[in-house]
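Next up: a single chain in C-alpha cells, the form predicted on its own.
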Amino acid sequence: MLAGMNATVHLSRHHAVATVDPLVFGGFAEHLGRHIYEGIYDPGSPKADAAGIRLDVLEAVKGLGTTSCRYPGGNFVSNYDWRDGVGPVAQRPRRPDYAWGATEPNTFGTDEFLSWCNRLGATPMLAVNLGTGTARDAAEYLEYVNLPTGFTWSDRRARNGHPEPYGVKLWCLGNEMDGPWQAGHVKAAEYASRARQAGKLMKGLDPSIKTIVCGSSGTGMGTYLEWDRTILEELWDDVDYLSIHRYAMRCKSSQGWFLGEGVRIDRMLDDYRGLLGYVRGRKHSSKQVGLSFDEWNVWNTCFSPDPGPKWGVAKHQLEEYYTHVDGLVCAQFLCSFLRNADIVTAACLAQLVNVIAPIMTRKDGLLLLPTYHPIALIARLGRGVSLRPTVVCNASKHVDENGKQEVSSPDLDAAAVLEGNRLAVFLVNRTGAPLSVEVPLSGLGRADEVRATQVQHDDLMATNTWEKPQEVAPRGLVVTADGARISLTLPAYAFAAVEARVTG
C-alpha cells in the first residue's frame, strides 16, 4: 500500500457523544417551485391517489428516512397567510407569491400536509409568520392546529373535517429574519421582541410546545453569531432551538475545497457550541437549547433561480441534477451531525421533491439522484449513542475560490453509533485514490456479522439519469473482521456505511 493510502478509526464506548435524536433525519416541504405542486401533490398524476398524493412519492420519501417535515417555509412563510389554505378548496384565494415570484393557488395547505405527514410517519413542524404576519395570527395558527374544539378557529378545524387536534409539538418562529431577502425582514432586536410575544401567546395556549426561534442563515452573513447571541440572550429561558442553516455550493468551490465540506461544517458547529455555552453561562442557567439545523444541502445553482415566467404556478425553480460529489458532501452534512448530537437536536434536509432535492419527478414517475441514497443509509443506520470518533490519517490542504482561506481535509471522514450491540459505521473517502480502512474495537468488544454497503464512482460529476437511473447506487463492498478488528478498502471517492454486531 502506498504510503498515505492507510487510514485508522479510533472507537470506544468511553467516547460517548449523545444519543442521536431521531429529529436530525428530518426534511423540509416549502411551496416553491414543484416541490408540492407535481411534487408531493399531483392530482393529474397516474401515480396520485383520490385525495391528489404522489404514492410513488411518498414511499420513496419514507425510503429516505425522513423522521419530520418542516412546512410551509423557507422564505415562502414570511408573506404567508395559513388562513388562505384551510377550508373547501374551491373557495380558497390564489396569491403573488413575493418571495418566489410564483402565484400559490392554496389547493394544498395545512390540513393537506398533516394528513400527508401521518401518512408518511414523519413528526410535523410548523412554522409561523413573523415577517408579515403579527403575534396573534401565530397564536390563532396554534388555536386550529392544536386545541380542542369549542373555540373559533377549532371549531373551523371540525368544520373542515378534523375534529381532533393535530398535537404539533414543533414550531418555528419565523424563518431567516437575518436576511434583507426576507419579508418583513428586521434586526435582532426587533425580531427577538416579535418571537417572544408569538412564543408567549403560543405556548400559553399549549405549554407542551417546542419553539424554534431563528438564528443565522449562514456563515457568510455580517451578522453571523452576533444576530444569534442578542437572540439567545433575549429568549433562552423562553425557547427551544435555534434554528441555523448552511448550504455548500459547489459552483464556488474546487473539487477539493468542496470534498472538505465536513471540516467547515464542524467549524460551523464548534462555534454554535462555544456561543451556547457562553449564553447558558451568562444566564447561570441548567437548560439547554439545542440546535435545529433546518435548512441544510448543496446548493449548486448559487442562488440564481431557474427562469420562468412571472406568476406562474409550479415554476421549474431550483431543480438540480445532483452528482456523486454532492452525495459525498451531504453524507459528510449528517456525519458531522452525529459527531455532535449533543448539540444538534433536529435537522431537515432543504428540500425533499424537485427543489435542490434527492427526489425529480415527473408526470408518470421519479428518479432518485445520488444524494439520495447516502442519506437513506445514514437514516436507516444512524440510530443510538453517537461514538465520537479518533481517525488517524494523512490531510490535503485546500483553498477557497477567492485563494484567502485555506482548509485541511483529512483523506477520511467518520462517524459512528451503536445502538445496543449494533454499531454503524459511515466513511466519506475524500480522494481519488483506495484507502485502507481499519477499525480497532478494543474499545468495543469483538465484532462479526459484519457488512457494508458503498456508494461510489469513478467520476465525481456522475448522476443518475431517466435513461440510466442506477448509474450511481448502492452496492456490497467486501468487509472483513477477525474479532478485534473490521478492515475494508474504500475505494476512491465512495461513501461506505459498515454495520457490525460486538458483543463483549
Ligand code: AHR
Contents of the next structure:
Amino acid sequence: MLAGMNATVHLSRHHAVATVDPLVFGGFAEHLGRHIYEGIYDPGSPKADAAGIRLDVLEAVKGLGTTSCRYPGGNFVSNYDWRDGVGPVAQRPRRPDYAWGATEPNTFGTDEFLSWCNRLGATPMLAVNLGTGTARDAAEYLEYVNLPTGFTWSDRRARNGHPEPYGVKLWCLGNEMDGPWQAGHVKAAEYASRARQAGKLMKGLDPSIKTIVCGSSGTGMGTYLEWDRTILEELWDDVDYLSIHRYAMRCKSSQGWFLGEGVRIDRMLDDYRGLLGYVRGRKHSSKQVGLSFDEWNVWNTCFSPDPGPKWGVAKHQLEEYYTHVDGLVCAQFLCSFLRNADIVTAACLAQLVNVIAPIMTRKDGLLLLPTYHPIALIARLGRGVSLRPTVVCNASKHVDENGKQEVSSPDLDAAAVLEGNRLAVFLVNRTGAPLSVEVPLSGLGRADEVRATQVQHDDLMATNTWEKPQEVAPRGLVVTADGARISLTLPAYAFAAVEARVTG
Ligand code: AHR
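I have the form predicted on its own already, so could you send the form predicted together with the ligand?
Everything in the complex follows now, all chains and molecules, and the chain you saw is the first one.
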C-alpha cells in the first residue's frame, strides 16, 4: 500500500497481451424504441437526407469510433422474419413486435441497414432468428445477403436494387437463447442443435462467414457458464465466437461499489478464459474461439416513465440519460477488453441511439451524453498491441446496496496500447480525490509529444442536457514527460487518455 493518493502504472513491451481487434469498438442497433425510427432513420426530421437517414446521427456514430454494428436485435430478432424488411417499402407488412410490445412498420430493413453501415464505414454483424425461425430461414437470409445472383433470394436482392452480394462476414446465431424472456428459448442442448444446423447450412453456402453462438446473457443467470460449457463442447469446431453480454447497474447506496465495475468485468473474463481453456484442452484442439462481447453497457432504467401506448411505433423505451459515473464505468468496460485483448476479439456497445445509448435525438438535433466521450476517446486511440499494466496503488473495499457483494477496488483502473511508436494509456480515477500518477517507461523508450485529454466532473451524477450539452465533455489535462516517465495529476473522478511518442 502506498501512503497518500499516488499510483504507478508499470508498462513493458514484454507484457504484450495481443493486438487489439478493432471489432471491439462495435455498436448495436436494435429495432427497439426510437433506435431505428426517429434515431438512425427519421424521414420527418430536417436533419435527414432524401433516404430518411439522419446525417447528424450518422456523424455522431462515426465520432464514437464505431467499427462494426450488430443488427436487428437483440430480443427483437427472435420473432423477426427478415423477409418483412426487404422489397418495395409500400408492400412491407406491419407486424406486432413480441419482444417490446410495439408495432414494427418494416420501413427500415436489411438493405437500408447495410447501406447505413457502408456509409458509417462499419463492419455489419447480422443476427438470424433462432427463436421462432428455422435453419432454412437463416440460410435463405444468408442467400439474400451474400450469394451471387442466380437463386431465388439473391435474385430478389438484385431486383431490390442490389445486384452485388454484400459479403457480410459476421453472423450471430440467435440472441440470448439462454433467457426465458427470449421468444423460442430452449435448453442449451436444443439450442446447440439449432445453431449447428443453421450454421452448417450458412457456412455451406458461404464458407467465408464467421458465426457467433449464444453464450450466457449475464453472470446472474442460473445457467451461467454451464450453458456456455454445453454450447462450446457441442459446437467448438463449428463456430468462431461465443457471444456474451453484461449490463452494469448503478448501485444507489454505494458509488464506490459501482466504480469497482472493472474488477467484476475482469473477473467475468477470467471465468471465460478458464472455460475456453477447459473446452479447448478437453478437445485437444489448437483452435481458438473468440469472445464476442456483443452487448455491454450500463443500464439503470428498465422502463422509461412514459413509453407511449402498447403497440405504438417508435415508443420511448429504455431512454436513459447517463451521468458522469456511467461514463467512468463504460471506460472500465473498454479498459478490461483491452487488457483481455487475446480473448475479447469483438464487442458491441448496446446500444447506439436513444435506447440505452450515448446519443439522444429529437427532431431538430442530438445530444451527446457523458458516456459518449470516454468511449470515443478509447475507440480512437485504442489500437495496436495491448500491454498488460501493473498498477500499484491503494485499494478500498465497497459493498453493494444489499450488503451482499463486496469489491476490493483499486483507486486507479488502467489499460495501455502501443502501435508502432505511439503509446496510449487510459486511466480512471475511481476516487473523489486527485491521484498523482506516474508511468515509468522502463523498456519502452523515451517519451515526447505527450498530451492528455480528460473527462472529469466532481459530481458523479452530472449529465448533459439540451440546455447544458457540454456539462460533461472532454478537456485538456496537464501531463509531463521527463523522458523516462510520464507524470500527471488525475483529478477526482476523472477519465484520461494519455498519448505519447516513445522512441529509443
Ligand atoms: O439491449 C437491450 C436488450 O438487452 C436486448 O434486446 C437483449 O438482447 C438484452 O436482454
